[in-house]
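First, one chain by itself: the form predicted alone, in structure tokens.
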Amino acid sequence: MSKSSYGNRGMFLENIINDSNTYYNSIDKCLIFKKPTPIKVLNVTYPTDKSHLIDKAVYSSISTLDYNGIYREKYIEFDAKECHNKTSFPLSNIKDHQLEHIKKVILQKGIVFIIIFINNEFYLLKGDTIIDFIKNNDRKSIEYEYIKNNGYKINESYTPRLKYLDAVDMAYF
């Protein structure tokens, strides 16, 4: 995988998650959706009659976690995370808002979670898992032996391209 832009970060993963959807919708298997970003219009440009040009926006609130949907009967929602760093993933790319947010969802018996994809590899951790790792650590970061140990690996296929879902399975029934 080549270096990305900072702007790109995550899009790899992403990519590989809507592509998985795609199928696990299309199979009746689930219904998980990409929550799309919240932004506000500031400016439009109408280049022709027939078309538009967003050409200003700010983003209008912050964002929870990436995805939701159903899944055997249960609410799920969970976050993509791509992290470039060997040893560890830094909590820092998990901000404070959704952190309460996977509380909100674990106090209300949905599924919630985060997919790491760290070492070429990815993983399947737990809201309750990060949320005790930081009520109990005083690190910045989850080691990847943490991950590795605590965490659900996730394996790729042909179809669907990651089978998150089968982490999914062993996680939570």
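Alternate state requested, the form predicted in complex with a further copy of the same chain (shown: the form predicted alone):
Next comes a single chain, given without company.
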């Protein structure tokens, strides 16, 4: 696949993961869903007795990660981040409350990681690895080489589009 084929996609990573989950869930390999985007509703009107319309609302922030569920009897939770910088992944992509949440999932012995799309490649980076990196480095970003050496490469396929559970198997089982 050519490098230019992944330019400026926005929802690209989210879509490819949602498609992969739809496939994985359909064959009962796991049960993993994206959580709904939290929205703070400020006003609702009722045009008719049986209908409603939210006419004032704003997006609010989520304190957990975007995807969770069960795989091989284990609790699993992760987030997906597209990185448009080719040389490093800025840690500002992971919010402080998300980092706290990652620590809490580790404490509960759940599987927790980030899928990073960088340089037209997909990597699974374990929560532990991220926490360790931050503890031992003053850098505000994780170099691509570090991700390559410490992450688990995720392969693409036709179904699922992203074989990320293979990387989970390598990383955790």
